[in-house]
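Taking the form predicted alone, here's one chain by itself in C-alpha cells.
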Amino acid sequence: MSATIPDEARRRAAELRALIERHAHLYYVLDRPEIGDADYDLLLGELQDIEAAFPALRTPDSPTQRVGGQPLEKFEQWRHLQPMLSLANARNADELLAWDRRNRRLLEAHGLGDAPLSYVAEPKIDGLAISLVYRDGLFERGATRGNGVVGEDVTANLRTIQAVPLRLGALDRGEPVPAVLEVRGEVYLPLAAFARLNESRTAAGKSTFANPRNAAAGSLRQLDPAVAAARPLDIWCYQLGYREGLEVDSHWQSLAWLAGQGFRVNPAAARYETIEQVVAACAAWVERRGEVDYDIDGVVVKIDEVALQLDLGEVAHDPRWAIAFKFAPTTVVTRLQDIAVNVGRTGVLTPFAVLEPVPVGGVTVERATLHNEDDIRRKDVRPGDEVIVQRAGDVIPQVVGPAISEQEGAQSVAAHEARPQWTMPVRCPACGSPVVREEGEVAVRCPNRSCPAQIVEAVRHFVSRGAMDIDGVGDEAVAALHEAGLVGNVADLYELTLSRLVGAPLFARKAIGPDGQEIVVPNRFAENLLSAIAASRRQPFARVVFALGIRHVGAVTAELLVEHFPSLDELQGATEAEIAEVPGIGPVVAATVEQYLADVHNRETLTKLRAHGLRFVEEAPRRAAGPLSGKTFVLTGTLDTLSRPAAGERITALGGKVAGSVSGRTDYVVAGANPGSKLAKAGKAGAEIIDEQTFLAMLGAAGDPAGAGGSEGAGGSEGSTGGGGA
C-alpha cells in the first residue's frame, strides 16, 4: 500500500467524523436525533474502513477510538489539577437561609455588602463524580473524586460514554480553545436503563445492582472498557475546574459556554434573583423528583457571581459559596409481611416483599423489590421482621435489610434468629409445574410454556408501545381478555371478534333488542381494541422480532438479526453459529435465539401468526423484483460517471440490495477509486471484485436504459457519499 493518503480519503474521513459527532450531540446531548441507528451504523463502518486503509487518519479524538485497548490490570492514580470539594448540606429552609445569611455578613465584612448576589440551582445527581481533562481542545484524560485531591484514572471508561465530547466544539468552528481544560461532571445510570440492566441480568442469571448509583460506579470501574461501554451510562457536566486561557464571569456564563462546546448541561438548571426564589425551586423539587429519569438526592445551589465566589474562598473541604438543599431520607422501617412471587414473561420467579404500608419519600410503598432467593440470602431477611426499606431512585422500593433494634440487643437478634429463612417455591405458584434453576444461575424458571401468568406477561409485552404498539391494550384489558378465556397466546389476539368480544365485560355494554329485551353487546372499547389489532398487522418484521419476547432480544438486537436474515425462514434455518456471526450478537443471544426457534410450542405461535398476515420479511419497497433480485452490492471508492447514491437507487431499481459492509451474503463488490480495505474482506469473504465499467455493462444488461453510459451526478456531486477508502 502506499504511503500516500488520497486527498479524497483526508476529505472523507473528516466529513465522516463531522457527520458522527453531529448525530453523536443531536443523539446523546440534544435527544434530538435525525437518523436512525443503521444509518449511523453504516457512518461509523466506513470512516473505520478508510482508517484501516489509511491508519495515519486516525486520530486519538475520532469517533472510531471510544472504544477500545487491551483490559488494564489496576487503575492508576491521578492527582487532580484543582481539588474536588465536597458541599456542606442544608436540610431545610432555615438553614438555606442561614448559609446566605453567612455568605451576606462575610462580603459585607470585606467591603462588599452592596454586591447583587444572585443564584445558579439544579439537580443534585446521585452518581459518580468526575473530572474531564482537555488539552487544546482534545480529551486527555478522565478521573474519579477520589479522596477530592487524588481519584482513579478512568479515562478509557469515560470514553465509552457518547456524550463525553472527544473534542471541543470550538476546534470544528476554528476558534481559540482553552490550553488546559477541567470540566466537572457526574455519571450515572438513567433509572430506565438501570431497570433494564437488572432485568438481563436476572433473565442472564446473574446477580443484580443494589440502585443506580452502584450500578453506575461499578461499571466506570470497570478494568475491561468494552464491559463499560455495554452499560448505558449518561453523564450531566455541572461546572468548570481547572482552566488555562478561559475566563467567564460567572457559573451561568460557564453552563452556556460547556453547552456551546458540546458538553451536556442539564436543562432543569435555572438562575434566581433571590434566596427566597431558590427555597421555593428547592421545594419545588421535592415535590417533581420523581419525574425525572434519574436518582437526585437534592438541590446544590451556588452564587452565580465567579468574583464572588473567590472573595468567599472555601472552609475545610467546603466552598462557602455553593451548597447541596438535601432531601429527606428515603429510608423508613417497618414489617415484612410475606414474601411473594411474580411469574415473568420469560418464565423467571421474582420474589417481592410484602411490607405493613408505610409512607416513604411521599408515596405509600406496600411491595417492594428482593430481586432474587440469593439477593434474600445476602440481606438476610425473613417474613415477620422489621426491615429497612428504601425507595431506590425515589421510585422503586427496596428492601434493604432487617432493623435489628439496638436497644433491644440480643432480644431482637434472638427474635430475627428464630424466624424461619425464606425459600424459593419448588413449584410454579401460577401453574404449580416444577420449578428449574440452571447450573450457574440465580434466576429460577417455570417451564411450563403454558403458564398463564407467562402467557398473560408474554401479551403485556407483545402489544406494548415498542412491540406491536397495539393502542389500548394496557394491563387490565390483557388481563380481562386472559381471565374471560379469550386469550391463551400471543397469536389469539388476531382471532377475536365483536362476537367473542363480548364475553369480557371490561369490552360489552348493556342495551335493548328489537324485542324490547336487554341484551350484551360490544362497546367503543371493543371495536377501538379490533382496529388497533388490525393495525398492528403492518408492524415491520424486527417490530414482530422484538414482540415475540425472545429472551436478551431487545429492539435493537432484532433489528440486528432482520438486517442480517430477512425473512423469519431464513431465520429459522440459520444455525446458532451464524447467529452468533452477526455483528452485536454474540453467542449468548445466539444460543436463545436458536432455542426459542427450535421449541414446539413457539414454532406453533409462529405459523399462527403468520396465518394472521404479520410481516415476517422485512419490507423493502425500493428493492422491487427484478434482474438482480437476490443480489447484495458493497459499493467503495469514487466512481467517475455516478455518485454511489445514484448507483445505489439503480441496484435497488432493478431488485438488488445494498450493503453497508461486506459479509458472507455479499455477492459483488465494486471498487471505485481509491478503495479501502472492503477490497480484502472481499476477498475473504468470497464476494466478486467488479471495477467500475463492469458494473456499468451489468446495469445494462439488466435493463437500467443509464446502465451502459454515462450518468446524471457524475463524480462527487452535491449530496455524494462517495470518498476515497470508503
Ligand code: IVH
The other form holds:
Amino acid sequence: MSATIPDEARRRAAELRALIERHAHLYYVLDRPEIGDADYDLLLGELQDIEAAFPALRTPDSPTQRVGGQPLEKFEQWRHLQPMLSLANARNADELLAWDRRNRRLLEAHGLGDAPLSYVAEPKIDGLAISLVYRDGLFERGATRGNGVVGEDVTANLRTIQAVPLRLGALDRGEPVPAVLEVRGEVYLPLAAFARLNESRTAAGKSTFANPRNAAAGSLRQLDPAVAAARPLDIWCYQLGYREGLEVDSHWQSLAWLAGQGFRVNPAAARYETIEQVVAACAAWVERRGEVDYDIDGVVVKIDEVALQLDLGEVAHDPRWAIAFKFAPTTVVTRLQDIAVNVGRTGVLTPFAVLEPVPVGGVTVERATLHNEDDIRRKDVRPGDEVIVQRAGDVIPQVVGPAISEQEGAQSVAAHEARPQWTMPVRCPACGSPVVREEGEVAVRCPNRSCPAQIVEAVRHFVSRGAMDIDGVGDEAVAALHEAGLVGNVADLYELTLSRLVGAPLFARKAIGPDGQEIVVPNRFAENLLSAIAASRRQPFARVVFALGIRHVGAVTAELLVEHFPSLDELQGATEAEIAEVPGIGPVVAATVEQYLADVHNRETLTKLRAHGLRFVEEAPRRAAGPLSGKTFVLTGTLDTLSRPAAGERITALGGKVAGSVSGRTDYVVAGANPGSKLAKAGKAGAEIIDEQTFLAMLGAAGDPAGAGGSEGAGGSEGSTGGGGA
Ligand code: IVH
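Switch from the form predicted alone to the form predicted together with this ligand and print that structure.
The next block holds the full complex; its first chain is the one shown before.
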C-alpha cells in the first residue's frame, strides 16, 4: 500500500502535522499563538486533503483525528496500569503541620531523618480526574478515574481536547521515549466557557449545569465525540502514573518533563523548602482562588523527592506523601435585595450588596462587596436576583454571580432579564453632589469635601486603633459628634470641651442644679472621650501621617514616609519625585501624597493639628541599634495578636526596619492570616517567610515584649478606601 504514496505527499503530510502540532501547542497549551485561526485552518485543510487522497497517511496521531470517531454504544472499561489514588484531606494549617510531623517521624524511623525534604504545592483543580496512556510516545488511550482501579475508556473524547498531546515532544525531537507512560490530570471547563455553555443551553431551552465540574463530567462522558468536541474542555496535567523507561528523582522534575513533552502543566505549581512556606502558600491560595479561570477546591501538597515518596508509601488508598489542603466550603445562594452605595473617607463611592441574611461558614452574611459598577456589569447581578455568595477565609464576602436555578431554567433567566440593570447614582447618596469619574480611574467619587459621609469616615479612620487610637469613639459617637455639629473635620476633635460635648445627647445626662432646676451635664463618656483625645497627642509622627487618611497611605507606607522625611516640614518640602524615590513607595502614592499636602484645606487642618500639640516630628531615632539591627521586615496579612502598626513599632524599637514591599533587601516576610501577593514575591526575593508565632518568638527573644508599646487588634489593610463590609 504505502509503496503507492508519492514521497512528496508523505513528506508534506509529516511537515504539516509537525507544523499544526506546534501551533496547536502554542495556542492551547502555552496560550501564545503565533498565527491566526485562518492560517491554522489552511494548514489543517491541506493535511485533510492529502489524507483524503492517501488514507494510509491518516495515522491516529494526526491532528485531523481529534474528532473523527463514530458515536459509541457504551464506554468500555479500562483497567489503569497503576491505580489512581485519592488524597487525604487537611482542613487547616494544623492538620497540614500534623501531616508533616507524621511523615518526618516515619522517615526518621526509617533512617531518612536527615534526607533533604521539599514540597510542591499546586492548585487542586475541581474537575474530572483522568489518565492518559502513551505507548512508544503515542497517545493510545484515556480513561476516567472510575473507582481508581477501573475507569471508563473515553479516548475519543479526550482526543478532542486540543491540549492533550497526541505524541510526546521527545518523539519529534528524536529523543528516547518511555515505552509505556501514564499521565494523570484533571479535565475541566474554564469558568467563562461554563457561563457561555449554560447561557446557550438556556437559550435552547435545555437544562443548565449546576457547576463547571458537572459540566466537564457531562461533556467527557458523551457517547458522541462530536458533542464533546463542541465543549471547550481543557486539561491540567499534574502527575505521572505507571512508567517504563523514564526515571525521575522528583515531582518537580516530572512536571518539567511533562511540560517539555507538550502537556499543559499549571504554572501556578511551586516548590517550597519548609512546611511553613507551604502553609503560607495555602493561605495565599484561599485568597487567590478567585483570580484563576477555573474552579479550585484546595491545594495539593506533595513531597517532592521520589525516594521519600517511595519510602512513605500509601495507607488505604491515599499516598502518605501527598495531601489535599481543602478550602472550607463557603459559597451559598441568597437573594440580592438591593445594591447600596457607601461613601468612603476619600469620597470614593463603593457599591455593596444588601443580601437576604444567610449563614455562610459560621457567620450570618447580610452584606457583600461589589467592587465597582464594572464589576456589577461583568457579573451581571441585578437587585432581585438569586446570587451566589462566596466567603473566602476571613475576608469580606463577595458576590460571585447570579444563581440561575437549574429547575426553573429558562424561566429564571427570563426573570433575571426582566429586572433592570443597576447603575451608579449620579449624585452622592450622602450629600447629593453630582459625582465625578476621573479620567483613567474606575472609581466614582463625591467631590464635596464637606460631604457628611466623607467627614464621618475620615474621623472614624483618624480615631481608629491603628491610627490615633482614641478610645471611646465608636462609629456611633463619631456620627453623634458630627450630627451635633461639633466635629466637621479631624482637627475639631481637639477643640472639644465638656461644655461643648453636652450639645450631643450621647455625651450628656440630666441632673438637678443648685437651684433645684433640671440641667444637662456632661456624662462619663464625655470625660473619658476628652482624656482619650488628650492622650492621643502623644502618638508618634508616623501614626499621625497614617491617621490623616491620605489615599493609598496605609500604616506601612506612613512608616516609610516618616523614616525618610522625619518631620512635617521635611515632608511638605519634598517634591513628588523625591517622595517617589523612597524605596517601597511608587509613583501613584507619591502623587497622592503630594496632592494631599498641596491642598489648602488640608494645610489648614495640618496647621490646626500642629497647634493642638500633635507630634509632627519623629522624636526618638527610628533605628536605634538593637537586636534586630540590619534586618528588614515586610508585614503581610492580619496578625492575631498585634496590629500592623504595633508590629512595626516593635520591630523598629528593636533596631529593625519595616519595608512596604518585598525586595532583594528583605530579610523576613511576616505572614499573617490572608497574606497578599507579597508572599509570592518573598520566595523569589530569597526572603524568609515566618509566621506570627516565629515572629513573636523573635521579638520575645530580642527584647522585653511587655516593654514595647502599640495597640493590639485591628490589622489595617493597606491603602483600603473602605467599602460595604459585612
Ligand atoms: S495528585 C497521588 N494533583 O484530587 C496523587 N490531584 O482527591 C493523586 N486533583 O483524584 C492526585 N488537582 O482528581 C493531584 N494538582 C493535583 C490535583 C489533583 C486536582 C484531584 C484528582 C484526585 C483528587 C484527589
